[in-house]
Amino acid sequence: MWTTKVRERAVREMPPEKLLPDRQPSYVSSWIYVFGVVTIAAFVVVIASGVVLGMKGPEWWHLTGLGHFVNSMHLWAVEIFFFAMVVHLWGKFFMGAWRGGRGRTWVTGAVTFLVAIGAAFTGYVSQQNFDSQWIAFEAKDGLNAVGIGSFFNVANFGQMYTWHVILLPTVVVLLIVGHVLLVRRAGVVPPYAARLAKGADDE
């Protein structure tokens, strides 16, 4: 059954042991994998307190005390998030963390930044005053003038609200999951020296 070889399959590229360690090297003991951990943990405050703000409506976020306390926990999860991310991004890119057939697992993580700066566009465009309309009216000539106005229309609130809250998130969730599945499969990436110590020990 197509069930059964689906789970083998999954089994034999994820087993437990890799989807959960409960051991790993010295040198994951480094605050670079730290800043990996707080962009994850600053995205799920993002999604949180964005599943508030989209329940609630510009109304409530930009009137009410609790509004504007819940809206400005978004955002500066949102920085928290961008901030903690282009840290370990660089810090990954000077490590090379795609050596030993990690290519995809660092191809991820650069797509989920590309795709987190539309959706914080997308957001700033979505915010309901007169900053997210200088915003968009500024950004829809540059849009205009590479040929995907037409496409995606910065001065459409129902288009950018869609964007922001759902296919966007969707994607850097799908991306978020498959970097960490990719990084349980292949493991962390050792630093340069390490690696050079193991291959003069196989010499």
The other form holds:
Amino acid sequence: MWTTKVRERAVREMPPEKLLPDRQPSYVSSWIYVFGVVTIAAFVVVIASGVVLGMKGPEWWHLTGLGHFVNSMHLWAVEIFFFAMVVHLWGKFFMGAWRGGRGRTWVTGAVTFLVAIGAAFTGYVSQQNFDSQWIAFEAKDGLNAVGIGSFFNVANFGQMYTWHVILLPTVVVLLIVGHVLLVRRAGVVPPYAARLAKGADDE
Amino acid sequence: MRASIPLGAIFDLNGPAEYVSWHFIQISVPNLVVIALMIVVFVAALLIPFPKREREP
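Instead of the form predicted on its own shown above, give the structure for the form predicted in complex with the partner chain, please.
Once more the chain from above appears, this time first in line as the rest of the complex follows.
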């Protein structure tokens, strides 16, 4: 049966001891390795605060104290999300994290970064204030300049809000899940010096 | 009307940001500060020793 094949392949590709390991290579004992998980932690706060904002609506996040607070939490979680993701990206770039058959891990991370920029942008234009209007009309020129202006109406709240709360977050979640699974399957890339040592590339 | 001044009021975020212009580069001070902080955190992450965990038997 196809279910058997899928299950057997899933277990073969992603054995439980690799998905949830109890040991890590010694080189992972560095602060530079924490920024990936900081990014995910911030993303969880982004989603949780975003769910609350979505349930309550623009009037609530503009006119109530608690709405301001959750709105600010959403914004600052996004700031930490991008901050940590950029430091994570720099770290992985200088580690050459695509080495040892980890090309797809690198690419999924890079694509996540690009899609997240779109997710953040659609959030800025969904604020329902003068700031979002200004950003939308500045961005319209940018989108026209790169030839995709006809696909989006950045001044349309409903359209941008749908991209922001459903379409792009779904893509980001799927990419992050795929990225983490790929990291777990191939293991964390060893530093250059450790790679020279025999067998150090094997996790 | 606010009953008390929140901590965030130390930085006035309600006006347009100052910009730094250098040749063709133009960037707002907040963005420049964030980039500088990312570099500081990146270097600190490389230099600050990671706390060692006691080895399991």
